[in-house]
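Just the one chain here, laid out as structure tokens, in the form predicted on its own.
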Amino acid sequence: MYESFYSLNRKPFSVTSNPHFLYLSPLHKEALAHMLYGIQERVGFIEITGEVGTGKTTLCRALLNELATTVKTAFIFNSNLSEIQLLQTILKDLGIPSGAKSKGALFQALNQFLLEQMRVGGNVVVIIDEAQNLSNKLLEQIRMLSNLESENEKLLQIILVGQPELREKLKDPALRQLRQRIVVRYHIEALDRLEVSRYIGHRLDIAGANGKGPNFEENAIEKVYRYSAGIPRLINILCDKALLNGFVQESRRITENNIQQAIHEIEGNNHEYN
């Protein structure tokens, strides 16, 4: 409702995972490079972790845009699936027609598809989001998927994306075979103070500000950083509310007071954040 007031063509701080708004901090660039390397080198397993709201899902969507057309992908968002449902979802995302109902038949259909892709020089990637919620039984089945390989290379690249709890889960001795197969690992840290400022500017520019939109004062950005601890999702929530406050006050300058008011709305009016 405030876009026209700030001369914006869209909301700059939506919390949806839109790769168009992706801000590639040095850490996010490294994470993306690790994923691309793992896929190109056909390492089999890749692990990407980060705190809630650090942009993992958005980064995965950006990865899909970076991959060549010869790379077929499946993106699994629901980690609460049965073993059969997981295989069926992978096949469906990859466009593999199969009416198979048993695990054996589903594995066979997937293996045939992977061999066909290898023959034409293709590659296949399965991304599993919120992987920290996977049961040990399902993780063991995912490990079995990595057995689908040729004499020289892995036919299927699997990216496990999750919160730090995923790293702890994989320390379970029962999952040591899976843990030993993970060749590429990367943990996405939160943004530092400078990157928070650049992040806010980047989102505003993508939304059409071009230096003419809202102006976040330095003290306001400092308060955003201290409240959010550099977590992009929290930055988005806070800045969106601050822009609404500025709109109500008919001010194009976002001050420390606007940020404090936004924090009050998020945390409750009795909350004081210094």
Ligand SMILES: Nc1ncnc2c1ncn2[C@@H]1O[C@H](COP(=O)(O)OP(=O)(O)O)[C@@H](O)[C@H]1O
Second form
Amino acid sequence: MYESFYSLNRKPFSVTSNPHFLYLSPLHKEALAHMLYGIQERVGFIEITGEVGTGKTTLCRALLNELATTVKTAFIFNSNLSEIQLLQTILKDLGIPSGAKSKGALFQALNQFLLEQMRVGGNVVVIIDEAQNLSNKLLEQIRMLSNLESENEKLLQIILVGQPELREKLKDPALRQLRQRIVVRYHIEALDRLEVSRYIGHRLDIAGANGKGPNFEENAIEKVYRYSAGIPRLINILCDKALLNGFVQESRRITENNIQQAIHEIEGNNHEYN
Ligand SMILES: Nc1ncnc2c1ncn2[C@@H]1O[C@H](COP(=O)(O)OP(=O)(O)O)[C@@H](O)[C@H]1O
Ligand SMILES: [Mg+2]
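Could you output the structure for the form predicted together with the ligand, given that the previous block was the form predicted on its own?
Complete assembly follows, chain above in first position.
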């Protein structure tokens, strides 16, 4: 609603994980490089962790866009699946036609596909988002998937993406075998002060600002940084509300006060009236 007021062609701070807005901070760049390396080197298991809102899902979507067409991918974002459903979803995502209903038959179909891809020089990647929510049983099943391998190469690259609890979860002795197979790991930290500023600028530019959009004062950015602790999701929520406030006040200049007001709104009015 405020886009045209700020000369923007779309909302700059929506909270969907749209890779079009991707800002490659040094940390995000490194996370992406780890994933690409693990895939290229066919390491088998890759683990990506980060607090809620640090950009894990966005990065996965960006990765999917970046991979060559010779790399077949499946992206699982529902962690509440049965073992059969998990296999079926992976097969469907990879485009493997199979009416198989049993675990054995699904495994077989997947294995055949993997061998075929290997023959033509391809690679296969399964990304599992919110992996901290997977049951031990499902995690064990995922480990079994990586048994589908040829003599000297992993046929399937599995990226486990999750909140820091994922790491804790994998410490369970019952998951020792899985943990030992994870070769590449990366933990996405929050953005620092400078990166927060660049992040905001980048999203405004993608939304069409190009220097003409809203003007976030330094103090305002400082406040965003302090409140969000550098978590992109919180930066978005805060900046979106601040832009709305600026719009209501007919000011293209976003001040510390606009941010303060946004914080009040986010925290509800509880604090104000009691
Ligand atoms: N590097 C980034 N570039 C642009 N936007 C980002 C970035 N990281 C996170 N975001 C934004 O922050 C919000 C939360 O990101 P998301 O990927 O859903 O985090 P997570 O999956 O780690 O919880 C989304 O709106 C997303 O667009
Ligand atoms: Mg996510």
